[in-house]
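The chain that follows stands alone, in the form predicted alone, written as structure tokens.
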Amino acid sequence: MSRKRAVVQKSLAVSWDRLAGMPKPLERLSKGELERKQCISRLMTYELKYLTCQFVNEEFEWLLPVIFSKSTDPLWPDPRASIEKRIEVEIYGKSVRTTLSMILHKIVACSLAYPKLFILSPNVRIERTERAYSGIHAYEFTQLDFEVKSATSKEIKSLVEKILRGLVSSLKKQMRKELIYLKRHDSLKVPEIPFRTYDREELQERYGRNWETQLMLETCDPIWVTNIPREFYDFEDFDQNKWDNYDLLMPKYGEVLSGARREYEYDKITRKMERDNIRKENYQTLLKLAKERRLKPSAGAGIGIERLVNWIAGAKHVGETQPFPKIPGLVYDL
């Protein structure tokens, strides 16, 4: 055997060792594993049908997603962001980025034309390799992003609670066979509303820096966590030193939704950008609209579609919910 071939085979062996316990590509699944994959896919289909119908019934406009843009979510200085690389390409002589999230687009669209909107938005976030083992991270995923003009955080949270309670109740009736197959029918409970709410500062005082991990081990129900330091577009009360935002955490599975009331005043946005060393030239349209007072108060959130199915199905890794798993650090052929 040539030295080069031996090195390649050793490299492949190490690579497949790393894949142990990770979701596999379709062509490597056994018959039983394919049946499980198909079962999870049926739950995904039902979830998408239910959620989109509910938002349409609530008179939301269904917009199409943006893939490339000069402006996208900076994902900074959120302490929980773990982006290793940002994808930039050149088209028509201009540098554009793949969508990290459509928050900025939502804010503008909601202010100018669509008072209630939602989008099934593909996101590309090249997470650090160690996130592969979290069970909830993928470097490509889809969010159901939505935004409501003049809404409060309380109104958004109430809407989410009503929709998720209805989703779980409907799943247990209509997808009973699939949930039984996945051994999830009995353990998946219809959540009581309203969900409990915790302040992030209080959780840090009680549990320390790893408050989320500890909380997930103790809770049996979906919970809200508020007041999380994040990007410039989340509303921040400078006087109270509080953030008007919220994450929804599922027991044992962590965050499935992130949202906030939005900043819309030019002076506050620019002050926060300067504080956080955000490059203003990347957000010229947003700043122009804010300066002209064309940005309006709004609130909204993004629901991680794969993460929500992950919790519903009781899967071990979010990659199980994807036909072609996109696991940090691992790149399959398809």
Contents of the next structure:
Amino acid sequence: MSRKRAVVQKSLAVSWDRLAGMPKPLERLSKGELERKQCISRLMTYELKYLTCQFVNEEFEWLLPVIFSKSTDPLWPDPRASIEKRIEVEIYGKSVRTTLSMILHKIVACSLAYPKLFILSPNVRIERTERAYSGIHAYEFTQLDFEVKSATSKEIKSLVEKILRGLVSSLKKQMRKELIYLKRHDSLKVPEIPFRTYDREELQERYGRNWETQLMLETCDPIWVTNIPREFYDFEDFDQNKWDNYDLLMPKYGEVLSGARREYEYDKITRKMERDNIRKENYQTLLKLAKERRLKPSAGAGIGIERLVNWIAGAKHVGETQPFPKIPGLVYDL
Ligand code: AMP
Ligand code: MG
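What would the structure be for the form predicted together with ligand AMP, rather than the form predicted alone?
Starting with the chain above, the whole complex follows.
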């Protein structure tokens, strides 16, 4: 065997080795594995149908997503972000980025034209390779992103609770066969509402830096965590030293949603950008609108569609919910 061929074979062996326990591409699934995949896919179809119907019934406008923009989410400083590479390409002589999230588009769209909106938004985040083992990270995924003008955090949290309770209750009736096949029917409980809310500071005092993992293992119900320091667009009360934002954590699975009331005042946004070393030139439109007082108060959230199905299905890895798994560090042909 030529040296070159031996090297190629070795590297292939190493990469298939690393696959142990990871979701495989469609063409490598056995009959049984394919059946499981199809079952999870039926749950995904049900989830998408249920969620989009709920938002349309609540008179949300359904917007289509964008992929390329000059401005996108900085994902900084979010202690949970772990981006290995940011994708920038040049089109028509301009530098654009793939969507990390549609938060900026959402804030602008909500302020200017669509007071209640939602988007199924594809996000490309080149997560660090070690995140393959978290079971909840993919490098491409979809958020159901929504935003409501003048809403409070309480209103958004109540809406999410109502929709999620309805979703689980409906799934248990309509997707009974699938949930039984996945051995999830009995353990998936219709959650009581309102969900309990914890302040991140208290959790940190009780559990230390690893509060999320500890909390997730201890709880049997969905839980809100508020007051999490992160990106400039989440509302921060400088006097109280508190953030008006929230994450929803699912037992044993972790975060499936992040949201917040938003900043809209120019002085606060620029002060936070300066504090966090965010390059203002990447956010010109947002800043111009804020300066002209055309940004309006709003609140909203983004639900990780694959993570929600991951939890519903009791799957081992979020890649199991994707027809073409996008697992950090593993690049398949399709
Ligand atoms: P974020 O704004 O970063 O909190 O993302 C919003 C939601 O998208 C999260 O609450 C997750 O449900 C989901 N999400 C974020 N990153 C990933 C990822 N790498 N893979 C799958 N889902 C993700
Ligand atoms: Mg988050």
